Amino acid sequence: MSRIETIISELSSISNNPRKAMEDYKKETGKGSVGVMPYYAPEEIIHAAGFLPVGIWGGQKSISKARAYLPPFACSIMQSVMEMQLEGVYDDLEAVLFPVPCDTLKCLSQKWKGTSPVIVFTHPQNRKLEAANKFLAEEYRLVREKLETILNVKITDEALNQSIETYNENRKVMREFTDLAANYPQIIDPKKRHAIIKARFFMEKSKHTAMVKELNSELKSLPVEAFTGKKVVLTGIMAEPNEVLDILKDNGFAVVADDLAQESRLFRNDVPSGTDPLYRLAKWWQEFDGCSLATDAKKSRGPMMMDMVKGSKADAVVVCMMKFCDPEEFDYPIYYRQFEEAGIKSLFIEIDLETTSFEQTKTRVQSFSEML
């Protein structure tokens, strides 16, 4: 086994299994685990305090309990994680921390019937005024305290800047990856590729940094692969389950770029520097742009994919629409638009992590394949 195919095998094996990278971290460091719930909390404040920010992005299940908590049109990852809470899977974890840019993550924070200790804060969305950023700091401030009663710990703005400049060298280097590997689509398949990112919810992020360092660096000594299958740049929340990417791979087609909220939108910006590390952080939302979670009345998203397709020579755009979610099917008529007009092709594929048959994903996979 090469280097290359060692080093992708241990970042799957930690994305497959978050509980086994948890215990590990537990026995390595002394210290539990935060779990951080979508979208766009400040893990940095958990990491300067010795914990280890676990991402909960629910899983591919079936859902019985959840219905008697949530309302059906509630989207899968809310439904699931709902109904593993209720079966104790995030007891372990020491606090919860709950951002709540969207009407279901408002009520499941509500609704939270684990033994971890809930942390809810909001993001502001008339996001580029300055009384944002100042609005912004001082719900993270009270997060920090909050994380501090829990945990027991004290956490100084020398920690805390030191967490941003470490959060910041990984979100360099998974910017270098997710370029480099659009260059080594057999290498780095649609699935291996999302396993590579999805592992960093899992593991202390200087040691993903050193691992996904090292992967780019024996990238960079490959030749360049030919391919000759499509290319496509992947948008919306997530592109899980991981049946969704072996059909892409199957039918010929590399990932080479994407704007996913599970994915490279949380490694798009780097935190701007500063002296106040809590300002710090609310600035980085408010330079955030191109989410269906962060109110843009520009509309950047469009022409932000546009500049992505064009710059990763990719031949159409699929997007991930998950179903029942609100922020993103009210963005999608916006950049479809756009996309017509500009000549890009695009394919739309309903994503549901409830889903166990995958045929008409498959079969309109394979006819966008068979129309580029």
Given for the second form:
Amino acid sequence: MSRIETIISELSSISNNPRKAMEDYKKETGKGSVGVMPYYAPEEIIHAAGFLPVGIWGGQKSISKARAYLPPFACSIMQSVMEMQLEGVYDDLEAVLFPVPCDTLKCLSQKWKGTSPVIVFTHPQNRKLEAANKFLAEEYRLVREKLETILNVKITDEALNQSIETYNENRKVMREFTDLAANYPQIIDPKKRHAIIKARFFMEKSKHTAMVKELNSELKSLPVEAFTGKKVVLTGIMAEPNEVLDILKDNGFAVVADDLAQESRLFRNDVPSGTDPLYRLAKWWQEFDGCSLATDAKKSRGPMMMDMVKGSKADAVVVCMMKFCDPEEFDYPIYYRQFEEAGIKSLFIEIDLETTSFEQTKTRVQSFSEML
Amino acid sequence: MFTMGIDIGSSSSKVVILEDGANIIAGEVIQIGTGSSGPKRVLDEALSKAGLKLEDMAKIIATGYGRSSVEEAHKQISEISCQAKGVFFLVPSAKLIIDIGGQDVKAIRLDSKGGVKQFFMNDKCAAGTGRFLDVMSRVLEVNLDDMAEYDARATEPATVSSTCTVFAESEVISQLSNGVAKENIIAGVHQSVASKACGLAYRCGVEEDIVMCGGVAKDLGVVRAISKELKKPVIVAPNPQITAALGAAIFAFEEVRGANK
Ligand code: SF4
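To complete the pair, please output the form predicted in complex with the partner chain; the form predicted alone was given just before.
Every component of the complex follows; first up is the chain already shown.
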């Protein structure tokens, strides 16, 4: 196995088995893990405490018990998170960090059924005011305090600034990776790309950085081969389960960039420099744009994606619409119009973590490839 | 030269045999779909009607939900592309296709050359599909083929939910027990199907000519309701159930001709 294959297979196995990653971390450091719900929680605070931040993104699952607690029109990802809560999947976590930028999360945060303590905090939506930074820094101060109590550690400013640097380094390396992956679709297919990115959620960040850095330099040493398929940009919350990515691959598509909340949105901006770490983390939210969960009066998501399409020489955009996600559904008609006006082709597919039959997705993707 | 298009849907199987990319020699439909004996039977029927053998086909292309299970086919093409091809062949002025089949609703926008410009499909839900009408016809004890006639006599269409077949079914049952006339309920059912399909059409952009195909296009009550909702005339494709199979047969012809050039 080449070094590239080894790195990819290690990262894929971590992304497929978070539980083992948590156990390994415990063995190595003696410390446990803290769950991080989507979206945009300041993971750096957990990292600075020496604990492992673990992303909670649900999973492919049939839903039964969760029906008792959620309306049928709650988004697919939170249905699966609820189902897993009820199964006790998250009970080994020392705590769970719970941001609430959408209505579903707001409601769900008040009915956590696991046994771990939950720390809820709010992202301000009137984001462009200085007061928003102050408010959020204060929220983060409370998060830090609660974590200190639960984990019984002191989280110093110094450690936190250090963790921010570690995370910024990871963000930089990830941006480099996604750019490189676009040039090597024969090696980094959609599923591998996703696994390499997803492994971030279950690894101490500097370790992930080191592996992806090495992968990047191995990739760079290879010649770029011509790609005969079509290139697409993905947008939405997430592009799971893997079957969806396989369907893209089988129909000759390469993912050359993404605007997914689970992927590039998390690392396209660095945390800005400064001295007060909590203020720096808060400022990140102010500078962040192009996401359905962050109020944006200018509606810059469409233009940002169009730049992405241009920059990555993509043929089209694939909209991965999380089933029953209202923030994403509300954004869609706005950027869809902008795409139409600019002559950018887009495909709409539905992301449903409960599904086991992918015939509809296959038909849509095949038709789209025939259309392009 | 003969080519064949096979369209295996969820609730029907269709075959078209085409001569020289222009003349339809056979266009057969059997009202059972993928996973049944339908595909084999319709294939045999079409061949016997045309007086031809499978070996006479220069190329066979499969489409539809069950396209990957057709062993006889040399290739598969999605039903969106085939539908567009077939409808454009029959109605060259078509700009928007509304295709309602057994379990899918699709709106397809065409460019002036008949190429697919954009398309939208329903979510995984039977509301607004042929299956929905099947359920309603059973509850109402009215034959599917008679639904349009009932609809034409409606005086005040009832309201029927377009979001969920199960809800709609219980709505219809309670309206029946409240004594609402079947005619009005059926008109409501048709409106409900139309609102689902028109939602997709609006997403695509509505431009004339609008052509309807798929099994449900045979129900003129649905066609009327769609036309009313879009406030535009709707053309029903000739023999609307076989348009995708026809498109597949045309693709097969073009591919053979392209290869022989
Ligand atoms: S943003 Fe959408 S997918 Fe995410 S929790 Fe909220 S409703 Fe669900």
